[in-house]
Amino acid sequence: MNDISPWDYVIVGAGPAAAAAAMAIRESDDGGRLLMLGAETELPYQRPPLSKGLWTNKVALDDLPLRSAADWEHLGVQTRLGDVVVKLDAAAKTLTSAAGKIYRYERLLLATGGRARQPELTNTELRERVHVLRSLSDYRRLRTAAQSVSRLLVVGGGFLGAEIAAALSQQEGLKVHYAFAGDAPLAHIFPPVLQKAVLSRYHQARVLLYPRHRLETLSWKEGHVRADFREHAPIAGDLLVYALGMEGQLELAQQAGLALDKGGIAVNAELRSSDAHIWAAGDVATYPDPVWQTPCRLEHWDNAEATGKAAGRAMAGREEPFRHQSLFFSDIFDLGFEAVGRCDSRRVLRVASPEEGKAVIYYGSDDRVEGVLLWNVWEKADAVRAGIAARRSLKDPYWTETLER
């Protein structure tokens, strides 16, 4: 049946930028009725663990979900899950599922999220053989067939596929190997020190690496996937891993006729979009950057809860400026970091090694620091920041007393 009568607040999406909006709705708001709609039949779960900690058990698959459902429920948050919106008429305020269910709103958030690049396959085996990784879904079916192959290709230097390439390597039997357009896994981020100290960790594990190979075509071979590769012989392997990024869900937006802008939803510094009854939030979302001001998207998961929070607050009347600093972080096998700002290997600064095994990567311009990178340096985020939304230059002192001490 359908519940065209009017919802409060209704959020597209079921990720943390939706589970953080809905939360900060109820901060202010514990009586207006609030509506999620999520694709997935899963209630909003943490995704980072998919390409890291499912893989070594550091995390549990019943450590994922961000609340349980009787919480959501007492909340108030009412919840349809499994039945994906495919219509935003935004003159008539009203949503319509896959379903034919039509949802009239007041406010509502879109938390869309992105999907998987995938790679146009006919062949039928191909298909079954070439996996992406987003959804719970997709680590599942993943899981289950990396436990009967020997020989694995992952493509992609970005964080997924870096990530995966390494808690894939530690599965027993199953060789890997890992072709990256780059000179080495997220070389986009990583000076050369670090880009060094990255490959030798995956030459300790025994991946076999590929770099400065640029993907083609994907066939179907004698039994195996084939990968060819531009100026490059062609890989074949049992089963392939396609990591080559995301793309924003904004179907819903342009039919709405939303402003756009890098890749997302173009919304002011309270995430509010051209349309003033609709909010967005996470990867979807391009906002003003706090400190730089020029237009800004991020596809991380403290971005994703940051603006899901300030969206969430807006929606319930309390417009503040969205200030804060996004933190990126990975994992790789026992190397790990986080990030602020803009980082670009093209841009840096300074290499600094305050310890052995330890490095902080200064970004920017003119002695201007726009993003620090803390290599195996836990803890300093919010000095990060703080030195960041101040515009200190590479020569103040503040970043070696507060970071390299």
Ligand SMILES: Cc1cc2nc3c(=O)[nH]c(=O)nc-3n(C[C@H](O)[C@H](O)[C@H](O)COP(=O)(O)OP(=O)(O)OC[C@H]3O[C@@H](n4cnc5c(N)ncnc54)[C@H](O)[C@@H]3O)c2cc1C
Contents of the next structure:
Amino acid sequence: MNDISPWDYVIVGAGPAAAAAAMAIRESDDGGRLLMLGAETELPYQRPPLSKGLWTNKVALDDLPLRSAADWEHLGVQTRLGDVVVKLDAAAKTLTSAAGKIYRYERLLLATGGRARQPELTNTELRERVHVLRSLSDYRRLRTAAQSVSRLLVVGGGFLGAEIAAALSQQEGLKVHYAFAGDAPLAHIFPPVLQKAVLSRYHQARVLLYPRHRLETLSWKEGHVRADFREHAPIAGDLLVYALGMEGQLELAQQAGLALDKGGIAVNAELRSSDAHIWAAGDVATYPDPVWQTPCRLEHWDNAEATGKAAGRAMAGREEPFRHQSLFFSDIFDLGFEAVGRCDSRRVLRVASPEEGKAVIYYGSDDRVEGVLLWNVWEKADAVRAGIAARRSLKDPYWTETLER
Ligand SMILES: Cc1cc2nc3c(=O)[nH]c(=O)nc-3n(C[C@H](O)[C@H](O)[C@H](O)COP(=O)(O)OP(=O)(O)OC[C@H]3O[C@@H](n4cnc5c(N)ncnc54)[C@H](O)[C@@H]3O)c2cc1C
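Having seen the form predicted alone, could you now give me the structure of the form predicted in complex with this ligand?
Below: every chain and molecule of the assembly, starting with the one above.
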């Protein structure tokens, strides 16, 4: 059956950006008809524990949902889950789902996030043993598979590869081999001193490390996954976790002819797309950076929540420029960090170490700080944001002392 009368608000995607938008709409408009459509069968849930807390029992499956079904109902947010929206007709303002349902909207938010990049694999056995990690169902599949293997290979030097290699190495009976293209995991962010600290933590956990290994091909050889690398010997494993990034789910935006930029949907400072009735938020939105005004697309939790909230408010008529500088957090074993702004290991200005095991890393050029990474230093992110927005210099002792105290 189709919904003939238009919904005031439709949100496609049921991730954190969608959830934050729904909440923000409700704060401004408690009567508008609001519908959230999600391809997964789950209500909005936390993804970060899929690569860390769930493996170490710091987080339980029951802790994942952002809100319960009763909460959403109480808020007057209708949800339709487990059905992919496959068509967006922006002229008619309609959406069509894979199950053939048609929804009409007045205002639409695209919060479709991303999918894990997948290798192209034709061999069925190989496909069964190569895993990606984006959704709860990916986690469940990996968790089950990891119980019946002993030698596991992780490829990818980004945060996901780094986290899942650490998490898997803490599972009973699993030997983890971890390959990445750089000198260390997250070498594009970490200065040498942190790279060293992280490498030594993996060594301590008996993870076999393969730095400077760039994956070329995967194949199925003698009952094992075989990974071939440029200029290095192949590595075999019972199972492989392929953690080589994600790509935005842009199909609906493309169908609607929306302007795209930097792998996302181009939106203005109020998160509105090139179509006046469509907004975008989360991993899929490319918006003007609040500090530098250059197009910015981030794949971080805080960014999803903040852009979702701003888009929801804007959809409900409270348009204001998006000013939040997003933060990225990660945990590798017991090492945790938060990063704000542009943190590029080629542009490190200074590494300050207030005490053993803690560090504040400043990035930028000519003493002008454009990014700060807080290594095991907490509750300073707002001070970092304020300093970067005010274009503070590394020579500003008041600011740097605040961060390093
Ligand atoms: C394992 C893992 C660990 C992470 N850890 C961290 C971390 O420690 N720190 C951090 O800052 N970030 C982390 N992230 C990143 C963070 O989770 C993402 O940035 C965030 O989830 C993005 O939110 P989103 O709402 O934009 O998209 P998503 O969370 O991807 O949600 C989008 C939803 O839309 C649905 N959808 C897509 N297309 C359609 C369609 N056509 N019809 C219906 N539904 C659709 C998708 O199925 C999905 O459920 C992690 C991500 C993963 C996968």
